[in-house]
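Shown here is one chain on its own, the form predicted on its own, set out as structure tokens.
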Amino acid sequence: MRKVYLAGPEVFLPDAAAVLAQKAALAREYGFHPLTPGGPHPGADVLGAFDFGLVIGRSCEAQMNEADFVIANLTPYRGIGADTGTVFEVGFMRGQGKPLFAYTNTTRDHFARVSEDHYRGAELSRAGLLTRGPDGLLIEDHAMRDNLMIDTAIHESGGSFCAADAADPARDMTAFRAALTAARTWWAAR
């Protein structure tokens, strides 16, 4: 049974344990052994904040080392892009040459989120394939779901990046199920 590391910002939700349990159950339903971040960390009550953070980071890295692949929740989190910790996990797994599967609970691409949300619809300047915001900064306009490095890593790993609009982006499992289906299909072909 292939081991999947379930990356994403769900650990920050007030009902994190329930959401992660649901994701783990779905992963098992699709034939994978789930590895999820979070959970109890023995001795956490006696550690300082920095040392506790190190315990969590080391635990996540150990699970990623053990995993065969990742499914990452790259739904925008606290802004226009994915959770930075989850992006690190995608890069960590890519660096190991493992397949990357991801999902987002919005179908709006990176360019739309930057231009509509960050720049609030302000006028953009275009010169050929280059688009700049009113502050002169270049905006990636590549029809990709997130920063081009994230999409490139997923694509080049052989994985896929699934998307669906969700009324509750923090908890909806539609795009996650699509990523599970893509991963199951990918592994079945190996």
The other form holds:
Protein chains: 2
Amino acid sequence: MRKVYLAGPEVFLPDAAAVLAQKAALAREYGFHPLTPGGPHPGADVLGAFDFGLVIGRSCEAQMNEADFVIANLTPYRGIGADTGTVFEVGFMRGQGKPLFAYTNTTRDHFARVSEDHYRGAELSRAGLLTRGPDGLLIEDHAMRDNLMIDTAIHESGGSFCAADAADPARDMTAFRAALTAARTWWAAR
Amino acid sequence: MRKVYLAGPEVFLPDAAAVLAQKAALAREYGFHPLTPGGPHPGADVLGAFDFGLVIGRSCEAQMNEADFVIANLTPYRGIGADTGTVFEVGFMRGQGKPLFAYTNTTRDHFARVSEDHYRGAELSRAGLLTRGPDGLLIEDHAMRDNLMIDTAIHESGGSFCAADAADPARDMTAFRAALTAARTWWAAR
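Form predicted on its own done; form predicted together with another copy of the chain now:
Below is the whole assembly, all chains and molecules, this chain first.
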């Protein structure tokens, strides 16, 4: 049975345990063995804040080293892009050459979020292929869901980046199910 | 001569070429062979937007595969955290077990940025070791500069995460020089 690392910012939710349990159950339903971040870290509460952080980080790295692939929740988190911890994990798995599957609970792409949410519809400057914000910073316009390193890595790994709009973007499982379906198909062909 | 991949959101600046050239020159001054993202991609302009993005992404991955280590600019970019493309690259290099060096042009840590910038000083709820925003989301409070996966990976790799406040956070080289110094010391001991 293939092991999937379930990366995502669910760990920060007030109902994290319930949402992670639901994702793990769904992964099993699709035939995978789930590895989830977080969980209890016995004794960590007597450590200092920094060392407590290291314990969690090491635990997540160990699970990624054990996993065959990742399904990452890249729904925008506290801003216009994916949670940085989750993005780190996508890069980590790509660095090891493992297949990447991901999902986001919005169909609004990177360019839409940067131009509409970050720049709030301010006038953009266009020169050839390049579009820039009023502060002069380039806005990636590659019909990609997030930063091009992320979309490229998923594409090159042979995986899928699924998207669906959701009333509750922090918890909806529609796009996650689509990613599970894509992963099941991918592994079945091997 | 060790090869360093110079990750960072400088590629989005209007004066990207000049800033990247300056960083490359500094890396050489410290005894490293610099590999920088971006650069010309001949023929890419006749591709569609998505395929153009893939060309850039593949080029960056090839440079990371060639590099011995990374120095990542993790200065907050368009929000409270580091540029997601750069974070992906830190994860990529960590997944390959390479040493990680990083810098940020602010000394305000992750907790300060989330609580003050994202929640704009709204009242937080505290229960034991856990602090949450008014929306219930956990705020990592580990005396770390960014998400704990990033800080942990840098620490565990034996590298350094340097910080200095700067009048021009997008271009200042003080913290970059500190990271170069740390990397030179690290490699000299090998």
